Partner chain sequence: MQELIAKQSKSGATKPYSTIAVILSVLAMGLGQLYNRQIMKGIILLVVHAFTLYTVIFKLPHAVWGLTTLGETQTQLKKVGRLYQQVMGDHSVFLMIEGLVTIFAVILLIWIYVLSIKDSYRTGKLREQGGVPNTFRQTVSFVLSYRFPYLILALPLAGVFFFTIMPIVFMILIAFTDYTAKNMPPAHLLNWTGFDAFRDVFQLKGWSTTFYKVTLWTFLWAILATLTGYFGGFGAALLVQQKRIRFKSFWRTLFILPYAIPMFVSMLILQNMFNGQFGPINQYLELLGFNRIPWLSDPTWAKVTLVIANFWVAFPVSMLMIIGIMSTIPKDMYEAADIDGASSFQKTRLITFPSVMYSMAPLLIMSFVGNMNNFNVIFLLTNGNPVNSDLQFAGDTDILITWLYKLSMGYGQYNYASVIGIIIFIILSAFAIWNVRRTKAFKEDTSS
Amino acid sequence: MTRKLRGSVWLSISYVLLAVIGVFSVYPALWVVMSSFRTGNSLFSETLFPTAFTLEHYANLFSKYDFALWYTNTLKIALTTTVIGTVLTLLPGYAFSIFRFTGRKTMMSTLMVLGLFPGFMSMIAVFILLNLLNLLNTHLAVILVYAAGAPLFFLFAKSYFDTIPKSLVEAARIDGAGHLSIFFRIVMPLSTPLIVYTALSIFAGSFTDFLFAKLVLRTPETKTLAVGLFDMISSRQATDFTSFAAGCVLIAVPITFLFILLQRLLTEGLTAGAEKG
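Isolated chain model, in the form predicted on its own, this chain only:
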């Protein structure tokens, strides 16, 4: 078998595998979308596409449940967390990239190791701390914890800042610019892909998180989308699964739209700094 033929065979196999993976990835999402338009309350159906389409389940979300309130609470938490978390991620990344100080490598290694541990390992300790601070059942508690976890992913920011020519920073220093001025006026305008990637990752994580929100938020007026939808179908008497599917679709809409709209910048943010670090 010639090299060209082997390459064609492996390329064909790759396409087949990608197609299979695509089907397994898209099919469950498509089933949920179609279920949201299906009449009745059951997710089970003999066909993928419903025989009759209805928007009743979307209307039920706002008439039978506090879906608008859940959506407002989730957007407030996600947007606030995104702003704070992005700043707290970019600043350490810039500091570790530009400055050389005692203990720099030790601090970087420590933060990297801490980032390897799953967040739920510290949930009990965080719960006790929030209880002592009288912050349980508040959106502030969720925002603080989400934003505090964002800086652990500073390595992406550092890798990107390493690609920015140091001559720009040195020229700004010669002109008398301070560190904050250099960061916000020179570095940030050159870091749009990084900012988009960081902000979108934080937004998607805080927008869809369930475990910590369920642990902290207890009353109906503080519920987020994930907690509200879980409570909708968690009881044994719950049968409104098609309305649950409609809620899942509405949750996916803003995130999917942002990923499609910012796809180019997101890809640049993921790949930038891959050769330096």
Given for the second form:
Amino acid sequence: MTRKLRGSVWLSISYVLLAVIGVFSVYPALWVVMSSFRTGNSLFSETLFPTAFTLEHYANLFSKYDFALWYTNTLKIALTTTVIGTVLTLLPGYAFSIFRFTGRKTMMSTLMVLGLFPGFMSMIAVFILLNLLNLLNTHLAVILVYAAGAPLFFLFAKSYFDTIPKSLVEAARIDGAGHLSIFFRIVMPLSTPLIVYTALSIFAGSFTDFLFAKLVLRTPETKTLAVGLFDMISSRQATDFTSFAAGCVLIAVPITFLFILLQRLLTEGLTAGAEKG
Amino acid sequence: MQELIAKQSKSGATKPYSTIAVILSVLAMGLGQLYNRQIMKGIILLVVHAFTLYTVIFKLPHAVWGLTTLGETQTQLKKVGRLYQQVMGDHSVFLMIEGLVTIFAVILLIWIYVLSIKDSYRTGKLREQGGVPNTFRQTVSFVLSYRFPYLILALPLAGVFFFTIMPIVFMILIAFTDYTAKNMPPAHLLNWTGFDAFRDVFQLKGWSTTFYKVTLWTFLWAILATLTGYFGGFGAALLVQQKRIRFKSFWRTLFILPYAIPMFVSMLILQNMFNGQFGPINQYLELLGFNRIPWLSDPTWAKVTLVIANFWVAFPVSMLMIIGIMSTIPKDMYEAADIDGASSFQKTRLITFPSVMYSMAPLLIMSFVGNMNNFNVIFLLTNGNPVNSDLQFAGDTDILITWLYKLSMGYGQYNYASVIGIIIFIILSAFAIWNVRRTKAFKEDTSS
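Write the structure block of the form predicted in complex with its partner chain for the protein whose form predicted on its own appears above.
Below, the chain from earlier opens the complete complex, with every other chain and molecule after it.
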């Protein structure tokens, strides 16, 4: 009896704790969403839930700020990077998984070690290099750097390709299929989860990158969302907090959605791979 | 059978194809191939040879000169007629990068040269044994089917080379120069200064105190951030996964939210929430009758704020991973414990904790490394502030990587920034190599 009682007391404590953590997790997001609907433009508010709702701040983003331009710039950069970066990630993953060749181990470990270093550690040098190529303040520069960094994260692709039975590839070779047609006709269709996962994570990464974009893109018409939003809140005369909140909502909603999608895909993809292996 | 081999070697001995081919290839790439009647291959290699000669004769001396002297003529005003005109001198940084690119190109070309000699030797040997050298078409199809991995690796590796390796080499070189905002090229020339910048960072009073303070905080920060995230996640996982808790997936989704929001958005949001004057957190504290807390402006509180903010984004990840690991612990272990009359606390301590710890240990170390370079949290939340006038170009909450960023982007102390970069590089390499060695995908290979 006492044990049962203790159990139910603990259960109620657990629920309370869960609720507290839940509030802790959700509160900042909720606060921003609420702020974005609040009238006025100050950070300060008496209550969490606004007394008067308004959509004015969302309209402001497009009239007072170049939000639409930032969005198109960001989408342009993110989509191009996704296409190039995905190809550049899948190729080494495939090469390292299927083939055995001289220098394979060395290349793999070099790439993995390089992948652990924060990309902007040598940013000064990249900056000067881009200057030399006359690419500063262009979207091409950002795309090039993002896409060129993508192969460093080949390992996930390699592990996935490892689960595809080698016999399949060998059989196709014996039947006289070329490497390219094997890759496109046999391996690609089996790797949809991998491709989607790689593409989505590259997309999310380039969509939300702030640091490099801030360094390279200098003029208002090349700004991306991250840079625009950062400038909006961190400039000295930043008083328009509620518009900033609206901007946050518009950026975070698609990415958060993508992320949850990604999470599901990842678990599905991994279990699918395990069954095959 | 033996007769056949003897016959072949006899016929081969009459003409030493391989020796002649090698000698010709040493003279010029492609000659050996031409001699071996591989016309197309020979012509292509001859073109490469011409290019190599051009590079070595016309580019290499300039590159070596540029790299060793970093330029000799300074940009200056010259009197042309009655007017003074600015005459551009040498640009040290450009000379350095051009020098690097040229030297890498020459190394690549020499490698091709060696390969072509080997190739002509091999083809010569083949002919000595009575074989017929491949035609160009055969060569192409050979490359396509047996050298395919190199073909598809070329482009990604080139990208990595230009945008990752080159910059790192360049950064290392910068550390040995006097490249600061004071003598910016092209107005000034740079000089090689050897280990001066290193000596300054370690020995010069202002620099060394800053360096040790920042390094200490970097490690402390990494330890605190990793441990809070890990144990927070563990606690949350234990709470959610209890048998009698309902709506498990609802709670999980709720807790995941901080991680799903893009980092720069959530950090900017938190920065505003912790705002000392108008932020909601201080507002609630006041309502509850407490004093306001200088979350971002006091050195100690700023550090606490950073750990809290990082905890907020970090615990969901470890929670997810720990839930994953917990589901792999065999059920019968718990059943056996039940029979022995273990309390749920004992089960957690003796079964769950050790199993999770065992699988999480490597991940913990990697997240420690990640936190050491957690630029986003610190840059977006406190930007290394509050400013400390005792420190060289650093604030109280700066870690090595944000200090590096400030040094280069904010104050133009490029050589010092590069020294810090090299130090981070060395610390990270130790972890990185260790990590590569134990990675599963890598190990599986060794056995196969």
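Between two forms, the rigid core is the largest collection of C-alphas that superpose within 1.5 Å. Residue numbers count along the first chain shown, from 1. Owing to the predicted nature of the structure, the values given are computational and were not obtained by experimental measurement.
Item to check | Core-aligned Cα shift of Phe259 between the two forms, given in Å | outcome: Here Phe259 registers a C-alpha shift of 3.5 Å.
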